[in-house]
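Here we start with a single chain on its own, the form predicted alone, put down as structure tokens.
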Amino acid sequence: MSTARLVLDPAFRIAPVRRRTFGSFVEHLGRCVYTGIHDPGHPSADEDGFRGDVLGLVRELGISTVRYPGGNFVSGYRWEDGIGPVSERPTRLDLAWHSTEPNTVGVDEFMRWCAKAGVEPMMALNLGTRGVAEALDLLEYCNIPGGSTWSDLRRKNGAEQPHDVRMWCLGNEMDGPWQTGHKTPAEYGRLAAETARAMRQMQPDLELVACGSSSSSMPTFGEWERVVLTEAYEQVDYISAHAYYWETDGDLASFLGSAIDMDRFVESVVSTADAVRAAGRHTKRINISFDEWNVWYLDGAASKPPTDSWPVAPVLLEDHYSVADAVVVGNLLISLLRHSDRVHAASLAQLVNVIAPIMTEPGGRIWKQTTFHPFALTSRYAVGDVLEVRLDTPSHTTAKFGDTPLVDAVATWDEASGAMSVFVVNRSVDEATSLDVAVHGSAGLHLVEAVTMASEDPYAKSTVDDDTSLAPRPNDTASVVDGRLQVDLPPVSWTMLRLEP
């Protein structure tokens, strides 16, 4: 068995753990909203029609923020359709997902759901078919206490207090030809800057996210960020990043190395943003909102919207995830955490049913996908500061990434309690690896928990009938010997180790 060595020291910190790293995404897409978070006929539904069992799992998952209402959906969305008496709301055709939107759930319902779930709302604006005026109207409706047309209408609609949305996305994936109203970087950059400037005239302290590239494979990647930020640098706080990963052609080894691509993506965007900062002689730094990321089998049948009808809440993007998918999700979280100095927010896309950790049956059962577990445990135990780890690991060769480290890891340390958490993956497809961890500068730590997610069949999946068999299990190989933590990592595995004084 090969050995990887990890050195940790609380003196070397990257940045605080950002709670917004553990955000998610609810779009009017497929069954995410209707029969997902909202299912009035369900036995657990509350007075607003929200499923109580879903709310329970959202809290267990540890979600901090939720981005809404899209996604591609937002670029054709008229937010006014979703306010006021439900019986009077119009029905619209959604071009993005070839579906019918009944507008049963809108801004006020979503805000009530956020309060019940204990999450922060993150609103996306339509800059595809709409612009500055409509953005200001929505901001006024959400955030102004009263005394104006839109704020008074919110109060009339039952929300006496402002929704106080702090974080706003200035459109969605405006670089993509699939996006309704997509634009060139110069066109979008100017619109984003003007929208942001006007919004700050109403509320100067908002946090605003400009659209970055919808993936690092876009032909305009890099140049898009440069042009957009050259136009809008002083008006925005973040640039977005979106990335999805999936296994192709049976190449599991490359798939398990997906976080390498995420690392490169983040580092490239940071470099571009800092180059614009230098060229423009700006003093502040632009950080990243990685507000769409996940495993998504884009080439699967589940990702193709209907073409011959306009159904309400069709079954779309309902990928069923394996242990290998969960290991990749855990590794992508490792990447996001180690870039906490510049990645200040992230959103797992999406939350329920649509490429999601939580699945529901309409009116029926609920279950956890494999990807639920590494996210929930990382959200719960990544506390304090992210440490700068030193990792010496064997490697193997993959078709996509060449020489690829077998082991990847990140650690966090909570100064208040002295607790330390280590999150680690073994990317080998067929060999176990031993991990040796040396902790400097924090004497007396002892092991309180070691759990590993792995399976003899890396393609094993949870189901509605059994969503517990593949959950992380105690790793009995973990021990502290002569002050060093040692543990064996099975192939295709994700592991969490917790140490306390």
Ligand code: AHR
Second form
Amino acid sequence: MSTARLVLDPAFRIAPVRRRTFGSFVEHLGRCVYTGIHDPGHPSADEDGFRGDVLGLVRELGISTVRYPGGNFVSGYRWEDGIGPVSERPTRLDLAWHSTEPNTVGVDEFMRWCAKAGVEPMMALNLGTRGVAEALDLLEYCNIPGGSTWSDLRRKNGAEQPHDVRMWCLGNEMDGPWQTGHKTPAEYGRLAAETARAMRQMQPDLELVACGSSSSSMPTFGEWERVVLTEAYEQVDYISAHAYYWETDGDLASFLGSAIDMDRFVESVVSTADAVRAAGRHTKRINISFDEWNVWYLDGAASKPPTDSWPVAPVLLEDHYSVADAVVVGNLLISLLRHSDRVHAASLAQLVNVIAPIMTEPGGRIWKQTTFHPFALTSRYAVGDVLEVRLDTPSHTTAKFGDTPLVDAVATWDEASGAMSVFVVNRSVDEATSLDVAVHGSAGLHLVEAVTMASEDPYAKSTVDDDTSLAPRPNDTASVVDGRLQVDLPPVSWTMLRLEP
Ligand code: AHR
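Same protein, the form predicted in complex with the named molecule this time rather than the form predicted alone?
Let's see the whole complex now, leading with the same chain.
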């Protein structure tokens, strides 16, 4: 068995673990909202129609922020449709997902749901079919205590206190030709800057996210970020990044290396933002809101209803995830954490039913996908500061990445408690690797937990009837020998090791 060696030292801190790394995303898409978070006929539904079982799993997943209401949906959305008495709300055609939007859930319901889930709302604005005026109206509705038309309307609608939304996305994927009202980088950069400037006139201390590229494979990637940030640098705080990964042509080895692509993506966006900083003689830094990321088999699940129908809450993008998919999700979180110096927020896309860790039957059962587990454990145990690790790992050759490290890892250390957590993947498709961990500068740590997610069949999936068999299990090979932690990592596996004083 080959061996990977990991050296950890609490002195090598990258940045604090940012709770917003563990955000997610609720879009009016498919069954994410209707029969997902909202299902009034469900036995666990509360007085607002929200499923209690979903709220329970959202808390267990450790979600920090939730981006809403889209996604592509937001670029045609009129937020005013979703306020006031539900019976008087209009029914609209949603062009993005060729669906009918009943507007039963809108901004006030979403804010109530966030309070129940214990998450921070992150609102996206429509800069596709709308602009500065509508963004200001929504900001006034959400954040102004009272004494103006929109804020008083919110109070009349039952929300006496302001929603106090801090983070706002200035549109969604405006580089994409599929986006309603998509724009050139110069057009969008100008609109983003004008919208941000006006929003700050109403409330200066907002945190504003400009749209970056919808993927690093877009022909305009790089130039889009450069032009948008040149227009909007002083007005915004973040540039967004979106990335989805999937296995193609049975090439599991390349798929397992997906975090390499995420690393390069983040580093390219950081370089571009810093180049604009230098060229414009700016002092502040622009950080990344990685506000859509996940495994998504774009070609494997229905992505739009037939063009002759406009269903309400159709089954769309209901990907069914395997152990290999969960290992990739765990590795993508490792990549996000290691870039915590510049990635200040992230959103797993999405939360319920739509490319999601949580699945529901309408009016019925709820279950966890495989991807639920690495996310929940990382969110719970990545605490304190992210450590820079020294990793000496064997590698193998993959079609997509060439020489590819077999093992990838990140660690966190909580100065207050002295607890250390290590998150590690073995990307080999067929070979176990042993991991040897040396912890410097923190004598006396002992192993309190070692769990591994793996399966004889990397394509094994959880189901509504059995969502526990594939959950991470204690890894009995883990031990501390002569002050060094050793553990065997099965092929296609994700592992968490926890040490305490
Ligand atoms: O998350 C699904 C879709 O992916 C979102 O609506 C869009 O922003 C992205 O292309």
